[in-house]
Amino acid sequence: MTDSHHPPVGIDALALACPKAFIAMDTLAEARGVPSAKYTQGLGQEKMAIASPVEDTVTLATAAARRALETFDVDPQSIGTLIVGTETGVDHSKPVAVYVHELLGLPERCRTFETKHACYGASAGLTTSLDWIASGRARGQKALVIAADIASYGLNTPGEPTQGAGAVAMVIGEHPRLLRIHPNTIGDYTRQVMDFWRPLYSKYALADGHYSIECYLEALAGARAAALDGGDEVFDELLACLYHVPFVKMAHKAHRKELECVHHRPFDLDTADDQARFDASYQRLVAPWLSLNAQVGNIYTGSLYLALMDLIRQSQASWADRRVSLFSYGSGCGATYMLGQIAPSAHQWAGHCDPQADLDQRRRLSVGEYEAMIAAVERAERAEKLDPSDWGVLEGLAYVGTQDHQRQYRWLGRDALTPAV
């Protein structure tokens, strides 16, 4: 996996930031008059993170980035590239990245930009950063790549139970502490399809759900073939298969497709042999890394990296140098399949990658509170002044309104005293 002439490159730090409230899927199901199993088993979801009017893509991206830098003791002055992958930015022209750059006090000698390709944006930023470092242009600097999104489909819509919000920040550098990624094990795929899109005049996305799943699976086969170039034997060496997970049950469909690619034949889950083979593979390679996705919901560009966090937080010393596969899909469509290698030091940082304590502290919303929050978010874009305390946001960074058509942010609580990392 590594080249003796070049140091290993990959993910050196990882952190999650989520809104401070959620709605339980059984609660939502009851309110919508459907069996709870439709959401909890059919989609595989337990909870859905809900962003308040004072939490947006900028606040989530900044919080995740700050946590990654501080938790892994990364010098902010070492960041030479900052990329935010998102499909829910706050401006048609101005990138989320430049807000994050200022709010974290990063160096001026740093390039910043936003990548947009539906749920693929952060992976585009990751592979771009790997190339930037491998080319030598980084000159010892690191890249900060953030996947930040708020998936919103509106109340009482078919997409309502597949919402979510959050940001995953990754520091990319040489001699990574968590995951090595070799450029020769990355394969790409793209095709223009209309499976999911959001016109400029619409706040909500338009989607052809069944077609999108079909496009996802075709892209998985295409990107995988480009990455492995016929080397299917690597599958037997894998510790884990990580997938883009807009809803947890999508990983089930993805892994079935992967097995079909490996065995070069369809998998008929109505037959006992194929079902048993699939179940054993899924339970070993996929299921153990889906708990965070089930608790957070759909975070678009960050969904794959939630699964990676779940893997890293469980890492053990015996996993050193074990391979994992990662598949990223963005509607429209673009995809990447890559192989990573668990860094020998990953198990030492497992606790630093575990966001469970923060997730457990979130406030559970009633249906009434959830619906009121969604309605308030609709009005927040044009509000001149917002009070974060109205929404239980007392610390960290908050969006506090738009004045003279310019979004305003403020550090709160103890963070107001030391806003920069």
Contents of the next structure:
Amino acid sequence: MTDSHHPPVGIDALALACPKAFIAMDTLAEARGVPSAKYTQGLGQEKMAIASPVEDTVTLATAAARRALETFDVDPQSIGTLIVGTETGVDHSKPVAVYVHELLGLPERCRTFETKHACYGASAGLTTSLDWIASGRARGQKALVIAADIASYGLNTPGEPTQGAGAVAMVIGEHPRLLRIHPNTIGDYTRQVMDFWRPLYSKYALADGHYSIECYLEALAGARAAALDGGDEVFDELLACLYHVPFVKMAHKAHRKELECVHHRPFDLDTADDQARFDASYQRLVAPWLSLNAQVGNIYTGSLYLALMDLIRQSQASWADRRVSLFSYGSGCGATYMLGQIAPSAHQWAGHCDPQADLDQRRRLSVGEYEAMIAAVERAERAEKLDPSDWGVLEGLAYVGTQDHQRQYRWLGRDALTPAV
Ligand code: CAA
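Show the other one: the form predicted in complex with acetoacetyl-coenzyme A (CAA), since we just had the form predicted alone.
Entire complex below, previous chain first.
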């Protein structure tokens, strides 16, 4: 899969930032009068991260990026492209990326923009960055691609149990330490469908939920065909299949579709034979990397890369050069299927990619606190002054209100002493 004329290109650093509070799915189910098994088994979720009024796409994106640069010791001056993929930006005109650029003290000699295509924005940023490097235009510089979103469907909607919030930052460069991606294994897919959208006047997404699942699965088949061009034999070599995970059970549906594509026939999970074959494949290739998604919920464009983090945090020396598939889906719709290859050094960085300690420290919300938080988020855009300590946010970067129509951010606690990386 490597091309002897070009150095390998791919993901060199990876980090997650997540809000400091969550709601447990069984708590939400009880309040909505739904059996908790519907959310925990039917959708496969354990918890959903909930953003407070002082945590927005800028704070999450900046925190993830700062952690990626610091943890992997990447010189901020080496960043020549900065892309934030999001469908929950903070301004109709100004990109989240330019706030991040300033807050991290990145060099002026840098291309900076935001990409939007529902849950697909960051993948567009990733492949654009790979092309930028492969074309030679990067001249040794690296790209910083951040997938950041706050998934909001509104209270008492079918989408409510598929919310979440967070950002995954990735540094893209030559000779990557984590995952190589070769351009000739990338396949794209686009079709105009109204499966999920968010009008300019709405903070909450609208979705034709069951139709969106159909569109996702059709896009998987389409992008996969474009990537592999009939080369299905690669499936037998895969170490992992990573999918866009709006809720964990979606990866289950996706893998069934993948097997149907591989075997060119429907998989009937009501028959013992197909069920056994499917289960074995799912347990080996998909299930082990879904724990972070189950704990964080839907982070829209970062969901696929959260599954990738889960894989990398478990990586072992024997995985060097093993292949993985990655499928990114954005409603509307756009999709990409690609193959990656575990870098030989990935296992040395496994511990650096593990956000579990942070996730375990989050504050558990009651339903009353969760609903109050959603109501406060609605008012936050026009609030002049917000106090982060009201929301238990004492460190890191906080959104502290809007003055003269301009959003204000402040580093807190020990981060206030050393704001830039
Ligand atoms: N015990 C166990 N399981 C139960 C159960 C119980 N008591 N009750 C129901 N279930 C199961 C159902 O059988 C179903 O599982 P299967 O799909 O495997 O059959 C599952 O729980 C969900 O039940 P329903 O389909 O009845 O749930 P719903 O109609 O309330 O809606 C949903 C589910 C469509 C996903 C909805 O949450 C939604 O609209 N979500 C937002 C849209 C979305 O996430 N789409 C995904 C594809 S689009 C995309 O990926 C882009 C993106 O990020 C938005």
